[in-house]
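Presented below, as structure tokens, is a lone chain in the form predicted alone.
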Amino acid sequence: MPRQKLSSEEIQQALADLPGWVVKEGKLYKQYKFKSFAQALGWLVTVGVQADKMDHHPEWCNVYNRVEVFLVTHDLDNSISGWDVELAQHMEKTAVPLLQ
């Protein structure tokens, strides 16, 4: 998706194909629980580097096995867009099988 900043429609859009997200603070934003700290830790590693490579920088905290995840484009007025997007599918993709 397109680094470039979504309406509110769009953003919509995304939500509907994105589970547990929500938009809170202005940022899309989800909650994570694993089944334990080391497999929030892989989560995080795994995650985090497809973030460095799309240079993107997640806002992002862990506690035990849970991690909270905050996405907003900086440099776009911190506004959410379809580069936010794109990360949090990634980020969707890779932590189902971790949580079935």
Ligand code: H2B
Contents of the next structure:
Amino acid sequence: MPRQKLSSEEIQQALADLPGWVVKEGKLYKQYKFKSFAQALGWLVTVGVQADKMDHHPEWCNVYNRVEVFLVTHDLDNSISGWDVELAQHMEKTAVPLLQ
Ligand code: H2B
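Instead of the form predicted alone shown above, give the structure for the form predicted together with the ligand, please.
Entire complex below, previous chain first.
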């Protein structure tokens, strides 16, 4: 995926390999349900470190074992870009073993 604003077609293509992810409010969105609060918290730290390395930060909210994530690129007029897809792919890879 290019690290630039994606077309609707490119977004749909990316979503095909990202189970549970949808476009909501113009952002990539998913709600995760982890086995416990501790698993959710561990995942937030893992992903947070990676996001900071990428200098691409998620909008997210955690309540107990649930985490809601919105991904969008503020520097590209709040569009969905290759960075968002890359971060979503990292989230998927790291979340799967920890989910309920
Ligand atoms: N995160 C997200 N989600 N989108 C951005 O455009 C973005 C970011 N830009 N993190 C980065 C920081 C930028 O503001 C700094 C200056 O590199």
